[in-house]
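Let's start with one chain on its own, the form predicted alone, as structure tokens.
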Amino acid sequence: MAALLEARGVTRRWGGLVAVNEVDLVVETGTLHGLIGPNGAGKTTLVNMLTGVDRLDGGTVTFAGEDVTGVPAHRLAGRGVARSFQTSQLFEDESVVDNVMAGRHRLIEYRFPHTFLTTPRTRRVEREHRLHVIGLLELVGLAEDANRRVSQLPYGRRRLVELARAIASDPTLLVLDEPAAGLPGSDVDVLAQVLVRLREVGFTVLVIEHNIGLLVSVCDRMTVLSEGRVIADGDPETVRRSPEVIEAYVGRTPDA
């Protein structure tokens, strides 16, 4: 498979601390790729650089065959990179469907006067996008909650709303930052099923997690960070049995 996202020698320093140390990472098109490591391993810092949120102190990033090193987040979003974050950024008093519609804003284009007036064209375009969003809610198992306010949903389903909003922009690459954080076991199982479903319908997904059990169960490939450097990369079972990975998770079983 062709590489969709490729990082080579990516480095980030904070004063005298090297937070990310010459990391190489390749995400292939059509795969579900896990980026894992203990807390403080440098996962979020790395992803912030890959998605244009933070600057690089060294290395290069290529996306869809183009050098995007240093390209800011809003421009990467325009090229098809969508991301969810660890902390909720939902509109609590709005409906689920309206929250997910917000993810399609860059795809809804009007010309004057449709931009400023409610016309038959604006109603038709918005109806088409809303139908698309309903389909996405069915994909992630939220269709029955479409008209509920986000504030009425339990935490696990709110996380799925965030995921649905991220895919609403029809991304070429979907980046999920710890989507299982704070979820009980039953909700993690639901999330695993949704991630597999996304890959099956053609999404390329990079998932950042510290839950090794989740990623082993769903990923095609995994990259493991510890103290800012890659200590393992490959298929999930090989990574899971790596002595360095087991050592990085001291006090945990490989299934933890």
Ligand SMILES: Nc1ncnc2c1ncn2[C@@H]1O[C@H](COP(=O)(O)OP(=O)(O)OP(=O)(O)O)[C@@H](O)[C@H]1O
Given for the second form:
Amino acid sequence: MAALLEARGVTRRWGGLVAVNEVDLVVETGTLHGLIGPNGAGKTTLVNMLTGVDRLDGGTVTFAGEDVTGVPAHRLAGRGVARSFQTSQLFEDESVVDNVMAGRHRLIEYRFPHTFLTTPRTRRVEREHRLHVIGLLELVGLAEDANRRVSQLPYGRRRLVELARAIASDPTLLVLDEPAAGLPGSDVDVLAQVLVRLREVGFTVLVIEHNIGLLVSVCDRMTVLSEGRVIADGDPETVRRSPEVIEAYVGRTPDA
Amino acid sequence: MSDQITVTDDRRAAGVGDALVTASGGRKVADPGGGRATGAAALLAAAAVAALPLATDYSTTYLLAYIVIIALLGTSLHLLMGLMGVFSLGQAAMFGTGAYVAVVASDELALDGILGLLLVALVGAVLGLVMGAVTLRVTDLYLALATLAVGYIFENVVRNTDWLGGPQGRTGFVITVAGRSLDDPRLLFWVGIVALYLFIVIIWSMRRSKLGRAFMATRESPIAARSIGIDTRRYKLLGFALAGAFSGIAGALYAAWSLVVDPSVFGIDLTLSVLAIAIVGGLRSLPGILIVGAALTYFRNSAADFGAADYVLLVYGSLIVLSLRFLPQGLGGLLASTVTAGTSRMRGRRES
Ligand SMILES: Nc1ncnc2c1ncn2[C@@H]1O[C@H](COP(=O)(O)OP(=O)(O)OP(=O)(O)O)[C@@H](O)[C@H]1O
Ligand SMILES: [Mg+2]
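Would you mind generating the form predicted in complex with the named molecule now that we have the form predicted alone?
Okay, now the whole complex, with that chain kicking things off.
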């Protein structure tokens, strides 16, 4: 299988702290890849660099065979890298539908003057995409909330909006930063189903979690980060039994 | 055209994600822009407003023309502050530049008003671009101060440029449109209303297109906006350019209205009074801004007739304080929630 995303020697320093230290990470096309590690391991910092949100202090990133080291987020997104955020980055004052519609930005094309003057063409294209978005909302169980303002939704639902918005851009690579954090049980089930479904239809997904148990059952491959370094990488069962991983999680609860 | 489409028409929007959502067929999608009735009502209202000067006397028409100019400025403020969330006080610089460019275009270049206004829009847009570019990296208070400073700089430069009339400014110019002088308040009003309607249609269209969502996303969360492929800088520049064109046109019409143009057009007073209008009307609500703009401008100009001339600032100030306290979304927010409540009540009645 071909590598879709390949990070080599990626490094990020915060003052004296090396948050991400010479990390290698390969995400293969069509896989569901788990990135796990205890709090503060550097997971968010790493994906911020991979998605162009943050700069690199060292190393290279290759996406779909091209060097994308230092390419800014909006360009990467244009090439098909979508992500969700650990701390909510929703468009608070807008409806759920509009939040998710924004995710389709790169796919919507009607050109001048249709952007500035609503024409039949603008309407038609908008409707097509809105239709797609509503289908997506049904998939993540948000259909009922479609027209509600995001700020009125409970926390768990908001996480799902963020997920739907990332999926809406039909990404080649989908990066999810702790999508399950704070979700109530019922929504965790929805999330797990969506992840499985995403893999079925051929998405490539990189999911962050600090909880090993949750991902072992659904992932094809796992990378474990601890104190900025990769301490294990491979298929979920092997990774889970590796002594380094057990040690990194000593004193914490590995399975929850 | 049919108002609803089915999934089978949806091929154009196909991508990887399509496999995810093709399952349920024949779903219906509501047009988010509101019904045909709303559109017809808006058209009717627009026509009625445009016909107003046919029924009013000279001085009232003169006031109406002024109200349209204020509305144009309000529209550009709505775009920058409401849709884009950029707290710019640069309108004064754009407005003043528009006024001077219009005068120079007619006096020195002998351009007809139509070409003159196009030139004004172009210069305004370029100025907007420059202001946007200069302030790309700053936000909030710094942006407000930086844009405000541009107005001061321009005022100073113009005050010291003899060619533009220096501190006294210029007068005695005639701005014409299609050969007829804009000193006729009716003509001025109509030219203004055409520009205003054009701006409204543009803004209204943008809000329903990817452009509006890009502005919204940039306002609400620049990081998230970039992560879904929105080049936030590009949209900021675009918004500034449009606002520059809009404000420039307002300034040009103001020059025609006041028959003099002097460095005070770069002053902050006008920006602040339009800001007051936008706050009371609701930064995010164009109808709110237009209604409050008309009402407050009318009040301000007729205050003497009610014997309230000394209380104008008191009224403005109180309205701002009251609306910030009780209506943070302004009159527009109140209108929107009333409409929402009304339609859901109607829907409830229909369903039961
Ligand atoms: N902007 C920043 N400035 C300084 N230090 C930072 C910054 N962001 C992260 N860090 C530090 O870098 C380290 C890694 O943080 P990061 O957020 O990447 O961890 P994480 O694995 O995502 O943890 P969590 O599971 O809590 O989300 C932490 O020690 C954190 O305090
Ligand atoms: Mg994190």
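Bear in mind that the values here come from a model prediction, so they are computed numbers and not experimental data. Think of the rigid core as the biggest set of C-alphas that the two forms share within 1.5 Å after superposition. Numbering follows the first chain given and starts at 1.
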| property | result |
| --- | --- |
| After fitting the core, Val53 CA displacement of 2 Å or more between these two forms | no |
| Asp220: Cα shift of 2 Å or greater between these two forms (core-aligned) | no |
| Rigid core superposition, Asp67 Cα moves 2 angstroms or more between these two forms | no |
